[in-house]
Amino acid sequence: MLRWNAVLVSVFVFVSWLWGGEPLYVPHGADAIGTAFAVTASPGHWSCFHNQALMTDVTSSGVSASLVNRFMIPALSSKAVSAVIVMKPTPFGLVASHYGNADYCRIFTGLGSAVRIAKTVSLGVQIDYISERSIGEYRDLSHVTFEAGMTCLISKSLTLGLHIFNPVSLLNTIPSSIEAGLHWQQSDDLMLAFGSSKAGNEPLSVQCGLSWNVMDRLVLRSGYMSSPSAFAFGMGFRSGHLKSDAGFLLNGVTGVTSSITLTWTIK
């Protein structure tokens, strides 16, 4: 089993290293923003769209809506809705987002699923359709691509996650990205996460995040990412089937990026 896990990790990292680039998808999920996007190996509704293999860890179906306001500029805001449906033998997820304004907008839709191929290893994949619309002399563009993820349970409390977006960038000219992360959870109250991401010739970005369950209903989050340098913090509150989250990224140059998310869990 250890040899099989090592082969999977080596192949995934090698392919990811070949095709680094800038992602087209604006990441959502206020809980992810609150931990500086160190969620490649962390369970959660929106984490499933940062790494599709995490769908195998979802125990209840749910739907969510999210809003991201980048740098407090309305024209750079992004809205998204998503659903994760738990089914046998495999779960599946749907996501759709809208970014931009009347002059330029980008519509992103994705359909993904995941499967557990071993007791400790899960694989996920998502097919994406991206539509770019502009006014004036610029023509509209449409792209079809895919992304894939993997999780590996190293120990009872430690999980490794890997994710790649658009590994065929030479064929469709769409930028690509790679991510790797670790999730450590010793108890239900405290979670630590570490991650890294690479985008083409951009510097390697390192992320770390902390999530602390203060009470059964209240969660406090904090984190840091190195490129672009930004501190993160956020909180979440659960009441019955409804969960609300708020997250913020603070950058000394660009200012504040804020996000709010509402998630409804279907038991």
Contents of the next structure:
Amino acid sequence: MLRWNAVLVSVFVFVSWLWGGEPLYVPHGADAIGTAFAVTASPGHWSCFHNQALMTDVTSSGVSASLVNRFMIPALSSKAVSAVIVMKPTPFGLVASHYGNADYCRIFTGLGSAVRIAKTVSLGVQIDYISERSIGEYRDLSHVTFEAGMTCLISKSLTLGLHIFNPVSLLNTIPSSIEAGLHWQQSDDLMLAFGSSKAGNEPLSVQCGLSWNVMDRLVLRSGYMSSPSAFAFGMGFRSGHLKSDAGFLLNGVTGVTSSITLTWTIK
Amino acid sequence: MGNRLIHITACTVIIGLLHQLPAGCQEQNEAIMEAAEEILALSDEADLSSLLEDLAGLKELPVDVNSGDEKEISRLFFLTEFQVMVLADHVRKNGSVQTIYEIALLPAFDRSTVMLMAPYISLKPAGATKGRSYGRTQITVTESTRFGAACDGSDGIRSLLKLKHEHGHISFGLTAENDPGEKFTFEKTPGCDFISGYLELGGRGMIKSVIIGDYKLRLGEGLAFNSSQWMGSWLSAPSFISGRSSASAYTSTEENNFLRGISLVLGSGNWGALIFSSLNKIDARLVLNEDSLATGVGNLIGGGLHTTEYQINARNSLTETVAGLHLAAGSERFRGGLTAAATFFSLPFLSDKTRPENLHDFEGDRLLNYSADFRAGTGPLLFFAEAGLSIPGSWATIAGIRAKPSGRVTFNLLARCFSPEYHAFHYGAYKAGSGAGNETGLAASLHLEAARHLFITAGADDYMIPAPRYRSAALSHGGRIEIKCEYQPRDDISLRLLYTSSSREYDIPSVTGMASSVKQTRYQAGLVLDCAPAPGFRLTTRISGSMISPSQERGYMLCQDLSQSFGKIPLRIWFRYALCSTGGWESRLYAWENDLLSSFSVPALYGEMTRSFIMVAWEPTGNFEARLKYAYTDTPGVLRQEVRAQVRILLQAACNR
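To complete the pair, please output the form predicted together with the partner chain; the form predicted alone was given just before.
Okay, now the whole complex, with that chain kicking things off.
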């Protein structure tokens, strides 16, 4: 077991140090924000767009809408809608987000799918179309790229996740990023997640998150990310097919980033 | 060099020849030692003497857990009211605790708390001592001297006498100390430089205890009063909750932060009241007028050293009078308290407002403190909060959660907001910076049993300092991350990995204009291997490294500890050899040393340095112990040596009926 742990830690650390870049996609999902984005290996509706391989763990189709209010500044807010459709032989995921204001906006759309290639290993991929629009003399830009993810079930309660965004940054000038994460279902009610991400020349960011089902319908979340240094808090409430989540990121310099998400699960 | 060879050879020969018994290289709790080293490395102003002496006192006289007595268990000052209550209740209902692991299974306890307790508790069966007791008296006499090229005036003899007697509901104690270089005089201030004493009477009815003399207070989360300040800014502490509210006798040698007068604890069932008053003379820097008459006080002075003219003039120059009241009430799941206190000074505080860092300093000669605190919840989730108000001044608040969602995970969260104008002179709440106010921050920690024998603790603290402070003329930020992994496959072997990064903004010195700031970060990593290859023989190997950014100053330290107990001869030996090489003071590294009883030693190692010590303890009977320590620090061109000796006599009399 110790040997396995050593191998996992080595992989985790090695992958974290690979070259990455500034991500263009504003991450969504209040549940992900509540655990400081340590969701590369954690199941969930919005996690499927942080690591497409996680779509294989989704058992019911669902649609979701999310709003992220960065630093409580409306001009920096981002809106997104997504859907995960469970089909045979492979599930599909659709995501579209809008970031910006009247002077500059960025629309991100993606279509992804995933497949289970072994009992414990899944792979996922997503094709992204990114459109940037500006006023004045700045020209509009469009990019097509892809992202891919992998999950590996190490033990009954431990999952390793890897994700890479735009590995062809030399071809399209869009920066890339890379993430690695561990998800530990410590008990029925408690989930712990650890992750690391590297984007561009930014320092390596290490994240950890905790999600606790304090009651059948209520989930409390907390987390911490090292770069930029921020504490995360969140909560989720489920009522029938409807699930609502709220998440907050607290940074000492930039202030509070808040997010809310509504998810409807179609049985 | 010759000395080193002699020590090494002597130790090796003795170890090889004699029988051995279990022993530990470090007598104190590893977690606290490491925390103390980190806190000292982060701040030049940190003063942990009171805390470390309290722990040394607990080590000498461990808490009898199986007595089932809440008062006895609450001597473990880091336990909360709920933890004390649960443990006492467990002993009363289920009988004696057999192992410390049994305590870890109780509600509100976890492994990290139990490991913190372990060195300071005794699990001897209840009622082991029968018969009529005539009490217990402990006398400790310590003499130590340093010689060499001291540039800080620390050469000279330090004398310390500690006396404590307990008999039933009555106890009294005396502490007398002369720091190195301080004179024992019969003139203006006769006797020792510092004398402290108390008489404590325990009651049975409405009056729970009375302390006459020197005492310390811990109320709520410490916004107004907490002389113990046990957790300070210890990020990986088992909990951010302050210990149980109490008044206790003062036995430390710290010469300023205590109260001198009377305290009275009243209580019955779920309510209680604490009434206290104090009149104490403390050290302060006097502000003199043209006629050399004292018109005010510039600032308080800590340390208690009185050898230079400046220090002698500051000695006991300010009289602090405190009177206050603390009311507490609640039930098993909720407990609240209210505190009100008034402080009067014999001279007004006059601060130099031309300096930005003094803009919000306390001014005047009287201060009122009010605070309200509460704790709620049991077992898996505990909330705590305290809000304080100072007049003159402003407010401060602190609140947090301790959650134990599963048996293997404990999560702590603490938010704090101290306005720059908040003032308190005996505060002791969790705080990264010095002073009572001027900080807003959020801290969290996670204690996790990741696998069998593998324990991980991680903590993060982000804070903002809204008003100017020393070396920062504007709003600034700071942060800290700590990660600790401990792998303990067997009782006799453990491996610990430690990583800390701490950052804070400072001004870049500039001749004119507004200074821009730079974020200075200190990274520190370490590895500790602790093993007992043979009974009675223990080795501790430590490797530590530090780096300062952006200056890129670096340092490392290699340290080897060895301890040995002998079966037939009541002798115990500790030996250390440490090598250090750092680029300067900023990248200094601290290494906790075993020391005499009721003492502590955490020397800072910096530059090119070697330090070594050998300490011998001789305990022919349970009532007598003598210790002798020789240490030297070798820096290029300077050899500083230190010899310390101590005798402890324990008088305990009982007769069987």
